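As structure tokens, one chain now follows by itself in the form predicted on its own.
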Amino acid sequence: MSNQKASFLVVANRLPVDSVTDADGNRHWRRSPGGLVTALHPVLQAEKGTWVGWAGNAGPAPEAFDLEGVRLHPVSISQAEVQRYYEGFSNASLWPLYHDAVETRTFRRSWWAAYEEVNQRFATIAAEEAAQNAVVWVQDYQLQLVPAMLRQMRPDLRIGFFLHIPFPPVELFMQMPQRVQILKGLLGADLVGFQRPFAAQNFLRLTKHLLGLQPRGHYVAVDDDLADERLVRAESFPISIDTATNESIAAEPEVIKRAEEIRNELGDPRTIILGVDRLDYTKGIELRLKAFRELLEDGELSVPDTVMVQVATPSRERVEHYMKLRNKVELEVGRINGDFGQVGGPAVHYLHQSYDRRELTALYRAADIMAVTPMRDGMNLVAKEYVSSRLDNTGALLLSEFAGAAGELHQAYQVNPHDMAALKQGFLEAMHASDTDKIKRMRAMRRHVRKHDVQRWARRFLSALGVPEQQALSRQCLGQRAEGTFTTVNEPT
């Protein structure tokens, strides 16, 4: 393993690898398949870059190691810090607040202390690993203090930050006791990226409201005692998927055959409604199930002509909000199946487990309607995955207005998930639309996700950060495709 400093670093809560045990009991690392990994891996390879992140297990971190041409530097996080930094401040304070306080947020001083300490650890490692004038790209809400901490130690660096989840309006952000520290942490970056334009505008408004700064356009001038004045740019860069790989998988004969098998296993219904989500209270799973139940009660839908498949990937199972949500969802599924299911034919097929990439793609191909109805979401890449899998331009996407993807996939059947009547009507509209209408909508959405893929997202961000095109950002480099073995729902961890 080389001790050479890196000219390009990614700093994220998690490393882009999974620990795997083979048949002989030997542990080794395998690259994860997420969109962020796919987009940045070729850049890291070309630049002999470093990815700094947690390996996923509490306790001492493994030694830094190389995998597929990229140096991976694990960060240690203790069990107490997992509870306070990750499950506590990140996911019980920030997550609900940033998602419009859909669930009650909790603030504890011990959680904040752990958040500061872990962020400092990430920043220190990045500072040690970075070459002179290196580019460092910090990822997501768990590490919002890292940009300022890193700039204090290494003012020579070019620092970018991207938030994968929504950024709240001024009124919500002001509830946070540590609001000034978080805002100053983000202002340590040269470029702060968001999923949607309103999020960038919220951030810039806060710099004026909280700090008295004077933003102009996409920029705000900051005096951080390290220079006379430094411009911070805040703008939206909507993330996407590895469209070409998704389409390739959807075209595989085995996947096509599996989609047909799924329809047969479900009793070959006229309409299959599919939901694929992490089991999270922001995803609107409860309301989606309630809308389906009311449509059955109203006689608008019937079993076995229509069935719902709800994949709920396990998520943060130790956090109280998530334990309660699972109970509520499973009770609602049981109620629907008790009232409307038949022997051997439930109305809702509820699957609380993760699925590999091909099985998910087969589900996408089998589904007549994909219901993506979060209460609030930064992007929701599942919507784009469904669109990219519909190679024959069939199918219908029912999409929440409050998913970031709604700002791009205008041809989806968009609904307000907070309005039960509108949600029910959205299901019926998607179900009863003509084939011509559905094909026209799907063709346009597929064209968009093909043009605006995850490689384009990475190029746009790094170009805005000031990374030269010749510095590993050529289309040839970013066009390299890589595929992992396992797939999870593409959401922040």
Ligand code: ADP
Contents of the next structure:
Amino acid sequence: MSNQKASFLVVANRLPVDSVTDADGNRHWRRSPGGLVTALHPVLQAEKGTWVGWAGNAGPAPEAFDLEGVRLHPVSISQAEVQRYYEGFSNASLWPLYHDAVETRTFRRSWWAAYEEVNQRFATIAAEEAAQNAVVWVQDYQLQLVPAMLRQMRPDLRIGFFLHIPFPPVELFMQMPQRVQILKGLLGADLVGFQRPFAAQNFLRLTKHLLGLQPRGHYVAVDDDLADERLVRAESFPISIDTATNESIAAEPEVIKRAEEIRNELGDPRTIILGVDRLDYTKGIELRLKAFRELLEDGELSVPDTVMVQVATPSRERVEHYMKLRNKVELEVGRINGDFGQVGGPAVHYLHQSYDRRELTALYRAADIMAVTPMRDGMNLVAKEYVSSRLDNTGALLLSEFAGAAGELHQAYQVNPHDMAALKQGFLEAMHASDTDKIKRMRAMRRHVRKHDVQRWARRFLSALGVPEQQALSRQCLGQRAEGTFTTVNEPT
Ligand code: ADP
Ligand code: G6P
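Structure of the form predicted in complex with this ligand, given the form predicted on its own:
Full assembly next; the chain just shown is listed first.
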């Protein structure tokens, strides 16, 4: 393993790997699928990069190791810190607050102390691993203090931060007891990226409201003792998917065959409605089920003509709101099936499981209507994955206005999921639309997702951070290795 310092680092709560056990019982690491990893892997490889993150288990972390040309540096998080930093402050304070407080947020001082401590640990490792003038890209709400902590230790670094979830309006953010610390933590970055323009505006507005700064356009000047005056840029960079890979998986004969099998196994219904979400209260699964039940009650839909498949990926299972949600969702699924199912033919096929990419893509291919109806969501990649899998431009996307993706996928059947009548109407509209209308919409959305893929997202962010585009991604994404190290610029242009 090399001891060389990295010129490009990603710092994220999770490492992009899964621990797997092979047939002989040996454990090893495997790169986990996912757009962020796919987009950043070529840059990490080319720049001898390091990814700093948690391996997902409580207790001491394994030694740093190399995998497919990238150094992975696990961060240890104790059992108590998992409860306070991860389940507590990250997922019971920040997560609900940043998602419009669709569930009650809880603040505990002991959670905050652990959040600070763990953020400091991530920052310290990054500071130790980074070469002079390196570029460090910090990811998401679990690590909002890292930019300032890192800058304090290593003012030479170029620091970017990207928030994958929504950033709340001023009134909501103001509830947070540690609002000033969080804001100052983020202002340690040179570039703070958000999914939507509104989020960037909320952030800039807060710098004025809370800290008395004077934001201008996308910039705000900060004076942090380390430099006379430093400009922080805040802007939206909507994340996307690895469209080319998704499309090629969707075109595989086995995937096409599997999609047909799935339709068969579901009894060849006229319409398959699909939902694929982490089992999270922001995703609007309950509202979606309620709408489906009411449509069955109203006689607008009937089983087995129409069936729903709801994949609900296990998530954050020790956090109270998540336990309660699981009970509520499963009760509702049971109720719908009890009232409307038949022997061997449930109305809702509920799957509380993880799937591999191909099975998920086969589901996307099999579905006539994809229901993505979160109450609030930073982006929602599932919506983009569905669109990219519809190679023949068929299918319909029912999309919540409150998903970040709604800012781009204008041709989806957009609904306000908080309005039950509108949600039901949205289902019917998507169901009864003409083929011509659906194809026109899907074609436009596919074109968008093709052009705006995750590689473009990473390229845009890194070049805004001052990493020259040609060095950052363009050639590496085509599978070529880049030469040289990143050049950093001090002033945003
Ligand atoms: P979030 O990040 O809130 O979970 P997104 O929709 O943005 O929501 O991203 C979810 C990602 O997880 C997508 O790439 C999707 O394909 C993947 N995913 C969701 N459910 C499953 C599942 N059951 N098995 C495997 N991957 C899943
Ligand atoms: C969202 C967050 C990510 C998080 C993921 C899965 O996408 O933005 O930061 O990693 O959900 O959640 P988990 O808590 O399992 O990491």
